[in-house]
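Next up is one chain by itself, shown in structure tokens, the form predicted alone.
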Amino acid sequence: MSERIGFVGMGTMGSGMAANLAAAGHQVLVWNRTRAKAEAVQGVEVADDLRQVSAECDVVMICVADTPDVRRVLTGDRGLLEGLRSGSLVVDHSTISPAVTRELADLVAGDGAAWLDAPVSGGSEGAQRGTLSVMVGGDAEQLSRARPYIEAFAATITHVGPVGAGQTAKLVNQILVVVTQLGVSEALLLAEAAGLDLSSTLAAVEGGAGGSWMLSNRGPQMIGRDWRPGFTIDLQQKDLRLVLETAERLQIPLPGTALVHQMYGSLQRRGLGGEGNHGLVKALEAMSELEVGVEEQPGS
């Protein structure tokens, strides 16, 4: 029998994935900070609190900003702490501290709650089309509960270990997303700079081994220079911060990822950290007094 989805966070990747539940005939009670935001969604209900959610539903799914945003909602005044009980699962698609969220996990199974943690990759392109990656830490069994659900908005879902093990599997992501973003913005560069012309170079190698999600989908938004985000810089700084605290823990080296951090960092620093991740490439050209493609035309 399907029971009814609570979700909270309607922000770039959220709203999508709950118009998706609903889309796919699910009851759906959703909360945001900005009531508005939650309005807009198409198909779902909106709660007045964070403890309506989790009274009214046995299944409530986050996707919110970082570590203090997932604590805040479970443990703040009214929050989902206060509604859950017995029986009720949360999944958490959040990208947060693999540390707090089994801090968190053991927090609800006080109440007899479980815990799934649940991030997801594909950008905001993937939550509107329901074909996110989810990778997924907790109990088996609470997975086989949610994954109906989780199949709204995923195309590939998959367990990785207990609690916490989907985050540090997201860390991983993050590390191959922000790496290959670099040798994309390296290669549009060198491009750019030789005369070649951008959109056929893109199409001669993203077929071959170079080929990657980020050169297909990034790779003409650079080339047009339109950087809208499927995911801001400042988030990704968010899990870059993440991605490295757990590298000194485990007293690894990261040198790449700690570069493109730094990288970043500049481009924050001139108020761009609301574009898109893509964006990285601004931090070479400002280094190299060249920019890769040209200004969209209107209307183009």
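After the form predicted alone, can we look at the form predicted together with another copy of the chain?
Keep in mind that what follows is only the chain, not its partners or any molecules around it.
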């Protein structure tokens, strides 16, 4: 029998995920700090407070911005913990600290509830289309229970280990994203400075050992100087802070990731934190007074 699903957080990610759950025929009860955003989502009911969500739903999904936000929806006044029952399952789709994840999982275990950390990648487009990739940490049986619901918005669901492992895998993903983006930025800057045609250079290299998702998807955007975000620099910095905190705790060196974090910081200082993470190249451009590519004229 299908369980009633709670969903906390109707941001750009959560609203698409909840709408896909409803479209797949599940009963969905949602909560959002700004109630109007929750009421705009097709096919869902809106709860009056968080306690109602956990009191009425056996599976509660969360998708909020940062570690303190997850802690707040759980432990705050009239929060999820107040309604949570034995046998319930919390599925956290936010990207937050792996260490805090283990702490919060222990907290809900005190009420007899289980925790899956299940951060997603694929952006707001993936949430709307139902094609997200989900990295899951936690008990395999609990994942079997949650899988039919997660499948409503995910194309790939990978179990990577115990509680916290999903968050760590997401951090692994973020390292790959930003250091690959650094390579793309340096490569296009050299091509620009040397006077190469950027589009044919990209075509010449993308199929080989230098190829990447970032090069093929963000490279053309960079060449057109289109800085609209798939994922903003501000959100990227939040995730890199988690990466570097985790690396410090584990005492491992991540010199490339740390370099990118510093470079993004210089762009935030310039007020560019709302632009896409492929704006990294602007930090190199600022050092060289060069610009990669040419902006397309409106209407062309």
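Residue numbers count along the first chain shown, from 1. What you are looking at is a predicted structure, and each value in this text was computed from that prediction instead of being measured.
Between rigid parts that reorient between these two forms, a hinge sits in the chain, and the option from 214, 64, 170, 61 at that spot is 170.
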